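Read the single chain below, which is given as structure tokens and is the form predicted alone.
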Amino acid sequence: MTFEHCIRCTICVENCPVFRVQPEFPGPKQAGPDAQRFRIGREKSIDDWVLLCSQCKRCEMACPCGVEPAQIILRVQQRYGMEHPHSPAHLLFANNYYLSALGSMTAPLANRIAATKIGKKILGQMGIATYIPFPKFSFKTLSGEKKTRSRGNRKVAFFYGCFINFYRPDIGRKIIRMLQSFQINVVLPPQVCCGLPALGNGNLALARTFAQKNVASLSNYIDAGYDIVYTCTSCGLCLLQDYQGILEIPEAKKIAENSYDLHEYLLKLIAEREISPVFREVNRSLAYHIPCHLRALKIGYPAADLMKRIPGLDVAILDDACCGLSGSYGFKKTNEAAACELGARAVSLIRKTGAEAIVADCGSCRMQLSGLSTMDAFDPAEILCESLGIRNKK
């Protein structure tokens, strides 16, 4: 749907978390379809407030007419990025893949510096917010994991994403062992960043370069009979929507048709009676925060459906609040106040459940909510693995 289909009902504005807390942002209706009516191709984009959109996609989920305000704004953000100098923070986060690789190679030193007052001061001078702790780099990445195989007819190519690769490879290893426990062949295909950080920070060319490399690699595995499984909801949204949409990558349709969220994939195999997991009792009380990008995938809440099968597990589902971090969005000083206010609201709702810990599919959500609440935050796969008795080798 194009911007002309907008009926100006303002439902998107009512569902925009940034509009609630950032007075300088006019909302997705005005920043998207309304402003689009007046944008002329040859004129420079001077609407700097378009950068205040966090790309949470809640406006698109709410629109009754199928208009995509976030997609309109994203295209204007790219145009703005090409016409104006990038801030140091935008440059750094657009190149997050390379910086994370460097941070991982120098993990002990990088982690120590990032935690010091001097390190935080330097980051602050570059426009980077430090109100929550940075995730710690892992010296041993998942991409360096030894290639192993299991006997079985199902074949999975695991798109693990930057967060698991550089920061939490332990989660990735558990996911691999869980899939292998169901007699699924798991491979780690050659891959780079999905491209979303570059896209979200105005570097369309770099995002397209990443996407082209991933599509070329993943296409080969699909042709060889592999299903693509991702665990990061933001990576999944980029693979399924942005590769075909704003990045216009040939063969991206094939990737979208053969890619599954990890928990969606497990439910599919259960429904097809290919696997029959036996879940053991887990006595925990959890608050399950639904990431905005999981909602945007329109696949329901598959991790919640799986956790409901675990005896003794008490899970409260919270799908009405954005955590506020939105990847690199909340790590910029210019967005710090909005990110903190949105995060505080989400934490308040979590505390009301009386839960002992948080669970969320998105690594960014877990960083934000754990940092603001000081509560433990888990990936749903960690809870499933705990119930299934899957542990990492020491």
The other form holds:
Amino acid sequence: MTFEHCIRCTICVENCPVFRVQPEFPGPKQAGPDAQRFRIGREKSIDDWVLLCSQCKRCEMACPCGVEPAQIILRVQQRYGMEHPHSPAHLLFANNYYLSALGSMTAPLANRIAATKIGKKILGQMGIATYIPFPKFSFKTLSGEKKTRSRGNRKVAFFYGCFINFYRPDIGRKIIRMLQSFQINVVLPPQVCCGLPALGNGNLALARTFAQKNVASLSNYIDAGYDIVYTCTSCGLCLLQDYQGILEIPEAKKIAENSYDLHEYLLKLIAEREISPVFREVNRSLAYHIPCHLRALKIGYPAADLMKRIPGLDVAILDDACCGLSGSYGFKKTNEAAACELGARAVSLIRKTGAEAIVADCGSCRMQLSGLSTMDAFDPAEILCESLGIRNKK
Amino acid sequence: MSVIEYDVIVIGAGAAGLTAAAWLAEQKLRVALVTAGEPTACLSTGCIDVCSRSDQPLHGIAGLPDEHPFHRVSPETLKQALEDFRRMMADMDMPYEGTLEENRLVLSAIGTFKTTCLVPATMHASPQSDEEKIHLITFTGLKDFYPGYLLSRLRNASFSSYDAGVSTTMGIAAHFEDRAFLETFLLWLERQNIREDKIAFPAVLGLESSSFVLNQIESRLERPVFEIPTLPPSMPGRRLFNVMKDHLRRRGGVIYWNWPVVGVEKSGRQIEAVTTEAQGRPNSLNARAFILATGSFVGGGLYANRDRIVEKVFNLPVFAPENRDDWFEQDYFSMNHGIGQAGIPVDEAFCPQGSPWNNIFVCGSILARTETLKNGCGHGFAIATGRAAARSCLERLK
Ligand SMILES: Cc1cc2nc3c(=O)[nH]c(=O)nc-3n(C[C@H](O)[C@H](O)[C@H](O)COP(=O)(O)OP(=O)(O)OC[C@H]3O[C@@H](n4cnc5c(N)ncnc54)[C@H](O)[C@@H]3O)c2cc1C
Ligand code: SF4
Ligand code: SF4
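Rather than the form predicted alone that you just supplied, could I have the structure of the form predicted in complex with its partner chain?
Then the entire complex follows, led off by the chain already shown.
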């Protein structure tokens, strides 16, 4: 931990979205490096305000001294979680994976209940915010998809993540078709939730269980010559950063070395002249909301680089605002007001561009932004597919 | 091998790096800027110091020691760079005022006056003496801003205090972005029956819309309003950084955040790529030329070991006072600490002296003998050298 390197410049504080709107949160400098000096192993943690940090990582990206306040806070959050009982909302979201699996199995029913007044009331009493519609479960998850093969010698194991699996498997199918159109072999390796929701809700043990399962599975595929491709930037960050970092999974380095963001991967193949996609005109003007976790991945904005190649497409890049939802953060009643205010700011920046729709890599950013603005929000892959003429079979 | 090959990679997002990158992008080069974190501009008053050691910046520069890197910038380049800066800021709705002919004063948060060259429009009305009649508005509980300091030094000042419900500069500035808050505040302000000629605020008048907020207050109260820069978090510094960054992006430049350069790939006399450690695997970016704008010690470009000062990216030869005893003076607050001279010595083309590489250009406060503090060569110097280094880089690439 490098908290001693802090020069107290407050640059992180200026970048913290939660600090902006949530007076109870003292900001990354105080919650991170400042308070760290006083945290002793023997004493129970009392600083419950650490739970207010949404783990957007913006503080970390701005700090000129490499202090990583978000990492410090994440560790304190886990410790707090171990020492204190979890609220129903925390428990629920940590276990989002199992719940979503259940939700999908019973999709028609679950969706209807979640949308009713009574459903909302129950959610409210559990401490869950309902200011934007809860995402709809999909009955046909991606994990239920049959094996798909094509003839190429590039092999990809697709880590699709919970959002695509349970809510938008149609996007997942399109991505698979797109990769296949480049003669890439795509398989869907056995996988569970990446573990980030569990971490975000102070449940280190559960996160580790998820991580171990994933690593065991993905590692086999890497040994068999597969590249891992993920598409959710938060899953990606968890896979690459947290598995090696806070979760201390032995084989995590191997996973990090062989996993790529979908768009990063396509650019790589283009650079290596393995594929040369022909992008056709798409007449749209889009506001590209950069998810905080894409920025934190340090790979630049590969989807923007790809979309630049699409004729007729006008993309304005917005990376100054956090959407406010931060996975399950904004779904908690205690954070609802902050999430709404941050979302409103992000939406106002989007509106300023005059774009007609939103594009964002992260499913929960899209949910928040389209929920608050009533604009359409696309995954960049959907735009690429539109340009490449790739459609799902009816 | 990186995915995209750039013409130029600029390292560092300070005033120097952002200026260089935006200018090169304007010349239609493929430019990427990589940065470890946010620059010293965010900590600054937002005022542009060119050379604050004299009343006239140009005289001040002429009087700098012969080895000072400012002499490597031609007067035309300096003028162009600052003019372009002003035009850009005006286009982006954050106009600056001032000229290279004359420095001006800005009232500081402790009631002293700071000498500078260009000021944001929100400080245009800053008093030029301690005689002016000023009413100071402060905010209940605001951290790090003490009206007492100001009142003890200004002869004709009074103050009132508004409860904004939050106590941080950031929080209040965010409130000012909200029209309803602004309107309530304006009504309160009208009720204060202010008699003084000017109204002063700590610099919290909005984040993106400071010009708008300032205009609203001025037109309602019918007299000049100005901001007093605060300790960091400093809103005018952040606005400056945000606007420069947006400008670069609009010119087509790409920015990689959280990208501390930790290694380089080289071949012959050329640097081919810079690399960072990106979540588990090295990530590299190729370019034909590189501009080093990593700042001095605070920015992170220089690092002092016990016996030696190192430049962290390319390990370029560093100039520093030979004897370690000459690094510091006895007086902590001295502006004359020898270590201020430390940095990279360059030739006329802003290429590092005594280095084997021929595609690196250096600009900003990492240049040897800048002595930012002593000479008051701040953002203005960074902007001017950023422009000069970029120009020389372009010529090399042609
Ligand atoms: C507290 C403070 C207040 C100031 N106030 C004023 C003022 O009011 N007016 C004024 O004119 N001047 C002011 N200055 C001086 C002014 O900020 C600087 O002289 C000038 O802006 C320097 O700009 P720069 O671009 O050279 O470097 P910096 O602003 O230092 O920026 C360096 C950049 O390089 C990045 N970097 C460093 N190492 C690496 C690496 N290995 N890889 C990638 N990126 C890296 C950093 O993250 C940073 O973004 C102030 C300085 C300080 C410290
Ligand atoms: S953690 Fe980093 S950004 Fe925050 S105050 Fe410390 S040095 Fe500055
Ligand atoms: S991770 Fe985000 S919310 Fe948490 S302290 Fe850092 S900037 Fe604030």
